[in-house]
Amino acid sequence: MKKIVIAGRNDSGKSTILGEIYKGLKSKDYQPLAVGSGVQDEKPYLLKGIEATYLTIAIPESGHDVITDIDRVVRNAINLIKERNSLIQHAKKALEELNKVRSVLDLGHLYQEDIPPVSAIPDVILIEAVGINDGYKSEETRRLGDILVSVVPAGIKSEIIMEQGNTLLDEADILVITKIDETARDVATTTIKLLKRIYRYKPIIPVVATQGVHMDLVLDEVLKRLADPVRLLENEERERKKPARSG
């Protein structure tokens, strides 16, 4: 199951990039599960979209990520799913033999669709890293990501971006530059070409995630990292198999 990490600098809108790209998943047929760190509760992510059951909160330790304990994270998320869904199966059994009854001393049935259905199982992992020293140098981080989303807000000053050991700008597989409509035109621009003449070829998106404004190109180059060959297989006959449009 792939990980796909939103890392960045603290209020860079790393949570607003994780609820679009969450949404953008699930139009493609994905269901992801994402892990929000560093909040107290889940409300700021559930306004942003993404339901209950597939949304977890790791709080880290001072001075942590949240990286350091995903796996367990991860798989209490995924366990707490299949229990879920193991007991809304046993309920639904539990109700077939009690309309067997019903039935026999003619008192009606009560309906299946009072059980809400089971829950797909995610298929990709999500990941919010809490930026730690307002910098982008945890290398753990880019070890954990199988695709690294490094956020960048645009009004960011150069002498950070132009820091030494700055992995998670070095090592991203895209660069997302968000808050462009809220810093001035001229230091966003500047911002926006500093990073393209240091990193030549990684995908650079100036994006407002809060109005989708090119959260396209970004779901794109995130599909791109995910597409293995049965998906794409499968995409290519879904495509074959639709109704052509009559003109």
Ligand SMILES: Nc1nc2c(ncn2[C@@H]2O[C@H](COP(=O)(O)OP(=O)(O)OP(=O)(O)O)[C@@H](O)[C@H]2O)c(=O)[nH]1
Second form
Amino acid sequence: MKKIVIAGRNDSGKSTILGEIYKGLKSKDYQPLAVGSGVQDEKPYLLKGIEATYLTIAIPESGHDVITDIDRVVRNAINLIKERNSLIQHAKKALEELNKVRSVLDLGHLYQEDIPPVSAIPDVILIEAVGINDGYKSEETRRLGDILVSVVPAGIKSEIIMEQGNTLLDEADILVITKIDETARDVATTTIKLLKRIYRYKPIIPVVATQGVHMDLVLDEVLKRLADPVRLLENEERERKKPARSG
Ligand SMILES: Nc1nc2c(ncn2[C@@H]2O[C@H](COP(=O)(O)OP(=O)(O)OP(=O)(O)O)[C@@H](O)[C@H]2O)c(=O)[nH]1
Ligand SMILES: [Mg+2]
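Could you switch over to the form predicted in complex with the ligand, since the one displayed so far is the form predicted on its own?
Entire complex below, previous chain first.
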């Protein structure tokens, strides 16, 4: 299962981006599991529409910006979903039995619809790294993810970008520049130009994360990296089978 890590300095917009990517992936029939790095993540995630079933909080040890045993956390979360699904299935069967004898026992009406549906098992993991203050140097965060999305606020100081050892910028798969709406235009432009000069071949996407502006571009880049060849082929097949529309 692929892991997407959202990294970046404090307050850069990671949670917001994570929520947007979650929504976007869902709309493409993925079911992400969101892993937050602190209890403060829980409420904003729920507000952004991440379902409680697919939300888990794993707090890294102090001094670390990601949890080291993420696989265990993911396994636990998936086991919980499976257990719940199994309970639901049992409840459905039990209700069937109950309904058979309902008239005999003079029971009131109970409906299958009252039992929640079983939940899909997640097929992609979204992890928010803790933003430690100077932001972009965490090797362990890099190692954790299959896809690294690094979030940079447009107002960041150029010196920080130019520092040595910014692993999370150097090795990012996608650079997302946030808060372009509240940053002076020349400052934002300088940040973007500088990043483009250093990282010529990376997708560098300015967004207004809070309004979802350009998040479709971010999603496209994520999808490209997520898609396995089989899935791509299937999509292509489907496109080809579509009847040509006229008009
Ligand atoms: N105007 C504006 N505000 C934004 C943008 N992205 C995020 N914010 C706001 O910036 C604040 C921090 O956003 P979060 O998504 O919580 O940032 P974070 O990186 O997860 O923060 P920590 O986890 O606390 O390090 C929130 O108040 C967001 O609403 C943006 O593109 N434009
Ligand atoms: Mg956050």
